[in-house]
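Listed next as structure tokens is one chain, alone, in the form predicted alone.
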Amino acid sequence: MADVDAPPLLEARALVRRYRRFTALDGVDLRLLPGEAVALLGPNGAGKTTLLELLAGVARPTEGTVTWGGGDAAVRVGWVPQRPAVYLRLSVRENLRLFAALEGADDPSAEAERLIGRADLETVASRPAGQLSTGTLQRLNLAVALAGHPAALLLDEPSATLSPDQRLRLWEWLGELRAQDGLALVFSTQSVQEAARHGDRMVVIARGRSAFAGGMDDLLARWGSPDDGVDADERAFLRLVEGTPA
């Protein structure tokens, strides 16, 4: 789905994040075509949440550039954290009002009642968002980044807390977006087959550095081996970010 042929939408150079003496994040590029979904791929704490709150604007790099559309203020940016970003006291219906109206919508009520529908959230959008089970309250922290009628999606491990039904809907979903919007996605996961099956192609983050670039076939050749078997992208992914040889 991606436009291989349009500028880039977006052009991370560089990018580093120190807390005190800590290094979260080292010398990190990344770039992303319209339309295309990007998987980051990497164990605990190697830097992956860190990477997508400096796309999203929500912390600043150390060093290094973030340029979405080439500069254009225009280009809106959608951001899902893990732990969602919702108010629990508020039913569903106030929050996407809320949210539409801090993104500058015309008519917030309306805008509210499209989300509601397109999150397939009619059934509870009385109800308050506390209440909620894990995988609606996934929908509606979707739907609030949908406000903005974004160009791309940044979502941090967006199916981690998710029962497989709820991970397959969200994806199912997820895939829509991409093909009737045109967006684009980063996505941060654990699992190398989630990474492989949504992803484009995927970048792997290893130590707070940009270890791996492509796509399951190039994993494979580089760090897979013959004797591997039925877990053979797992085994690869495991020697690259351990840095041992197939």
The other form holds:
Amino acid sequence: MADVDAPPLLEARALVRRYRRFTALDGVDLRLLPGEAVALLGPNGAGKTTLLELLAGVARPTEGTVTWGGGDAAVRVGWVPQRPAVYLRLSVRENLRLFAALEGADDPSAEAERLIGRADLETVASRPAGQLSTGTLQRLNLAVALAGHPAALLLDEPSATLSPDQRLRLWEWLGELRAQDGLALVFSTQSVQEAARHGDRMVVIARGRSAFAGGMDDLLARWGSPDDGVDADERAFLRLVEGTPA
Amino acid sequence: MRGALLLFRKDLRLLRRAPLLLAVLVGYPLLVALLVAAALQGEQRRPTVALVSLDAPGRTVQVGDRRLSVDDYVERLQEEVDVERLEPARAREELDAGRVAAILTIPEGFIADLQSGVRQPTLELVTSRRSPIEGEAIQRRLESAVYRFNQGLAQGYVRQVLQLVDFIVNGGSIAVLGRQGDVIGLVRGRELIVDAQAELRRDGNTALALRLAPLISFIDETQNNLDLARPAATAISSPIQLSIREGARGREPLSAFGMAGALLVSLALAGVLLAAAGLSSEREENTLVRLRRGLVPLPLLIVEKVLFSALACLVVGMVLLAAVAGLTDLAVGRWAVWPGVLLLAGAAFGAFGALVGAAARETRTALLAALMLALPLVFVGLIPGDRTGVVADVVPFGPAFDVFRTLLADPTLGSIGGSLALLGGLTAVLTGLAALVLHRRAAT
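Switch over from the form predicted alone to the form predicted in complex with its partner chain, please.
Let's see the whole complex now, leading with the same chain.
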């Protein structure tokens, strides 16, 4: 679904983020094409969230640059933090109306109704966000990120707290968004299977650095072993992040 | 700016939607305010004052037609406070132990100085540092007693002066060094001169009669001036006469001091807690990560919370004042000034709360920290007197209390400007600090 001939939607170069003496991210590059889905794969504390926060504009890089749409300010990016970022005492509809208004929608009420429809939230639209199930709350979290008509969504471990059926529905919906709106995705995950299944390509982040970029076949070819059996992808990934030479 | 307005409306909606929170927000400060008001009513109780008289007993002073002694002064004092006569050392012990609220010392030579009419005798009042509020109340009571005693003395002195004026004008008998004599007075003196002048004219000595004319004019002028001195002296002895009558027994009186304290406690708690909770909940609900992506800049977010607190303080404050005006004997007045003052004080309290809210990671921590920090500082602000210390200048509670007291009690608003300027400055500084802390917190 990625438009390989189009100019990149995102160009991030030599990103460094330091917190006092700790370097969370150390010289990471990332390109994203329109409609492309990139999976950021890495263990806990690897720097995935930091990278996404820099791309989302939540934090500023210590060094390096992030450029969306070649510098076009009109390009919007939706941010889906791992922990839902909504007002728990406002209803689903009020949350969507508020964030649509904050994003500058001409008619926030109409935009909220559109998002309620897209996220399949009609039955809970009047319910306070704090009373929603985890899966529904994550759908609201994602719907809020769509309020500004973004060209790309940045998702921080979107399925980490979901049950298998909720996870399935989430990825089906994200697939629909990609197909219908040509939405590009950058999502982080700790699951090799999820990265391989839903990403057009993977970027493995380990100890703040980009350790690998490519597809699953490439990963298996370089770090896999004929004796790995059914866990071949997991074992190849572990060898990669542990620093085993390819 | 539009983003901040949208969040303001959101906060208002959330507040309306939480009736329990709203009740606590208004009810708790009101409860605390009532307790503070009740505690500060202490100035209406009769305190005990130790009286140390160093003057020789039995000495009296003649003022007008009355002879006064120290006992007369003590009698006047007892209209205001309970007096306990003590030796100097014992009085100090009682004050240190808190059994008396103050020591009033009548110095040696008090009556002699009074008698001299030249030296002004001075009373010394030592109040307890343990209870500055009660100390100030005693000071006011004794000032009132001294004022009334002074007024009595002045009337006596004026009577003396008027007798003397009368003596000069009309003449009479006078006893000097045991010998009795007559003074003719201006009226009789004029009559004698006019008679002499007439006799001289009859004798044809017109030139000499004419030479007496200036003397008659001088007597007339002097007499006229002395006539004017009579009402002037009376006016000086009692510049304003106050007619006091006891009204019907109404509701409980509430002192302006107590009301200002109650207003400070209720508004400070409401403003500080609202801003602290409002800001920290943005972080706790994780919405801060969305807002700071350019939807609402962090400084504007702080300003929104500060303005929200200011508005809440305006509403709570006006409700309190209206309740006081309607249910107590305290005259509130100055209704046109109050909204602006309440908004400014509320903004200052909100900025203080926002600083706490910016530093705390979760709402409960923010509320607890705000309460623990604000409560003692609010009570520091309630201490009357010269509060030039660092603590009083870096938190908004002291200046706010000064403004409330001035509006409720002072006949002029002369001293309000400095406190209002300090409140405004503190609001700006605390808001800036809150934005800085939030920015640093958000970056880690």
